[in-house]
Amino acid sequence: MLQGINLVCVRGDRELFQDVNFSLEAGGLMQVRGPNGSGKTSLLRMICGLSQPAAGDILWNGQTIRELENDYYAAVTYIGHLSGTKDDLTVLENLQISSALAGTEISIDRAYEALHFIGLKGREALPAKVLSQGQRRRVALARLLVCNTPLWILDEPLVALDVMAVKLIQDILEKHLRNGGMAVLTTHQEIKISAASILELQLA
């Protein structure tokens, strides 16, 4: 179970949000919504452990993630709102290296399988710099097909994707949830997943 307890976020001299509480169990998805500047990305970074709340705690199975440290990080896959692809690396290299940096070594065969499934068949040897923004996003999201983590934290995963790709990502998310996984995401696009709950942030 993932829980947020009385979370407060401060950036500079401005408080973005306070007293944010949530609870997410296996098989659940939480969509974080709110206007620009309300702290959506900041909250996701807190949940990842990349930044600390000004007050409050984030718990994983009843323990604070600060105490768990690497045991928690090993359970998380985070994909930020930028694709994170390296221009001079090939599509295949980007997937293999990003997965390795996240702690998952994958074979060439498994990487090819994931890239084919995500819609990048025939582009595996291309440098990322020649890809469209939507294709770069697919490269980043291909990590979801090769990771074995229960908790996915996704910042605008659907940005730059066409209708078919959005449907594909929704299918991947639904399979993850059916298998007992969890997901926290932000998106400005409509997402049609029955297990989704909403956490609404307001401008302070």
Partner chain sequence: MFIWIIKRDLLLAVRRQSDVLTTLFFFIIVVSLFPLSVGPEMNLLRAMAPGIVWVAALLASMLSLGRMFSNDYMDGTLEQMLLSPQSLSLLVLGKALAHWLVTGIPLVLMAPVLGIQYDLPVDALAILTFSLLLGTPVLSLIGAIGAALTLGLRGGGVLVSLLVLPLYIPILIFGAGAVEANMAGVEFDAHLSLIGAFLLVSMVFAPWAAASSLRVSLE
Contents of the next structure:
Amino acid sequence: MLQGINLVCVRGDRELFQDVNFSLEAGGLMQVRGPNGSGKTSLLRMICGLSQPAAGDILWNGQTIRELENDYYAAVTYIGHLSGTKDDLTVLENLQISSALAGTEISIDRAYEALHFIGLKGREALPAKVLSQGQRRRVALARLLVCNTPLWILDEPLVALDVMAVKLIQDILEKHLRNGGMAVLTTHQEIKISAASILELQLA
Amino acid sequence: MAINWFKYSSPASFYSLAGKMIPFFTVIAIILLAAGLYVGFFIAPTDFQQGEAYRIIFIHVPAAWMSMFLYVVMAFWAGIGLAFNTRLSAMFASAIAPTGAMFTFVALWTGSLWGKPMWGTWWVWDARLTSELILLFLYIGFMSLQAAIDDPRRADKAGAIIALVGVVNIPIIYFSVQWWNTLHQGASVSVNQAPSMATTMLLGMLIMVFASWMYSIAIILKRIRVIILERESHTSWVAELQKKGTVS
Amino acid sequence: MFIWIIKRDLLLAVRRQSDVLTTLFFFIIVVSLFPLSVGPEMNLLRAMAPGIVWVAALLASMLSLGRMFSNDYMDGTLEQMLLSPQSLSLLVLGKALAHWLVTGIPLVLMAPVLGIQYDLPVDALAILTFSLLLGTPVLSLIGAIGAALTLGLRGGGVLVSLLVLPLYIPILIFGAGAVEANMAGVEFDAHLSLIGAFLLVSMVFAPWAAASSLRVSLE
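Coords for the form predicted together with its partner chain, given the form predicted alone:
To see the whole picture, the full complex is given below, headed by that same chain.
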């Protein structure tokens, strides 16, 4: 269970949001909404443990994530604005290495399978620099297929994706939630995702 | 007891406390400085080896001591700020750095002035002067790093890390420079070979050290007040101060 | 994961060989400038050679520090590394090691050739190379702290030199000192042992300090 308690975010000397509270159960989806600059990305980075809240606390199964550290990171997959793909590595290398760095080493077969599923068949050996924006995004999102973490934190995962890919991500997310996973999501696009519980968090 | 300490660890109450303390330390600093300079320049006897020129040590030695001591104090507060996430201690560290750098510069400058009559050149690569020069680089590094970072929280933490890395390295650097100096048979006269000091010389030196202390405290408190105002400019208590027109 | 990060950084360096070569040529050019500035007097040059080669190695290693984290920072890989469930210090150690393999080792290999330009005797050449072999990893390790602290700052490249060069001084003193001691016919073992000691100490503390710096810089 993921809980946020009275979270406050300060950037420079400006308070982005205060007293944000939420509680996310297994199988639940939280959609963070709000206009540009309302602190959506800041909140997501906070939930990941990348930045510290100015006040308040984030609990994972009742324990503060500051003390859990690596035990918590083992449960999280974060895909941010920046895709984290290396221009000089091939698509296959990118997926293998990023998964290894995230703590799950995968076989080549597994990597091929995930890349086929996400629609990058035939491009496995191309260096990432020749890919389009949407294809790079797919390389990053392919990690969702090979990771086995319960909590996914996705910052604008649908940006630059075509209709087919959006549908694909929707399916992957729904399957993850059905299996008892959790997801925190920001998106400006409307997508319909069915889940056991859907939480909407509105930032001013 | 604990309540008291926490009361003053909030920037708002420390701001007014510092305001009350500054005049006190300033006055003592001026008195001690006058006394120290008088003893040093008029009462202390002329040195039979070095003549009148040696009197520069009444400024040089306290400045050199302060420069090293303040770096340690700065690293201490920075470390406390990093470990316990206390804003005020990080502000202390930022406020100490310019004063420390100033003393380092004074020590180098007076060392050079002293060197001319002693060694015949403005600069010798003596172990102490060289270490002092490196110390100046460390201060400058700390201040430039903090100045380059816009977000005050990141500036505090990054500064703390470099200050702590610096304080661990200072003994190593000092030792290396000593080794290098003896290896290369550098300057033959160095500060610690000064002839046994007359009591009045020692007295003058001690008074000057205390004067530097009081001056440092006063100026650092003054600087902290400025930092607090800058950092807390969005809070209500600063707005109130501004309304009353008491922001100095 | 330690192995993965080294493999990845080496692979990236192989795909981007120009970066490695630029650092190496910088080293060669700086060393070659000195005879042009002080004159071709061989006795003078021989006396200055250890210092010149070491200073140039310091500068070359420092120049390449910017690349240690900044590419990963820009494309978001560094964020992922911070969220990795393994020890971040170990990961930084891996990155520093990769940085050394890519920039330090070429400098070490090139040093004897440059020493010949300065007419260094054979045993002095050997000691110069060995002192660089021991000392350059320390430069990468200490440099990692500076690189991590200046991540994403304007003027980061110049700033990193202000932070890191003073910390390099002990290595410079003992590295160049070892060669000079040998040329003067004095014992030089102590110098090399001290560099070895610095290497051990920095292997323990520098990754930890750099890892904390990364967390601060990415917040």
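Because the structure is predicted, anything quoted here is derived from the model rather than measured. Residue numbers count along the first chain shown, from 1. Superpose the two forms; the largest set of C-alphas matching within 1.5 Å is the rigid core.
Comparing the forms between these two forms, the C-alpha position of N6 differs by less than 2 angstroms, with the core used for superposition. Core-aligned CA deviation for L24 between these two forms: less than 2 Å.
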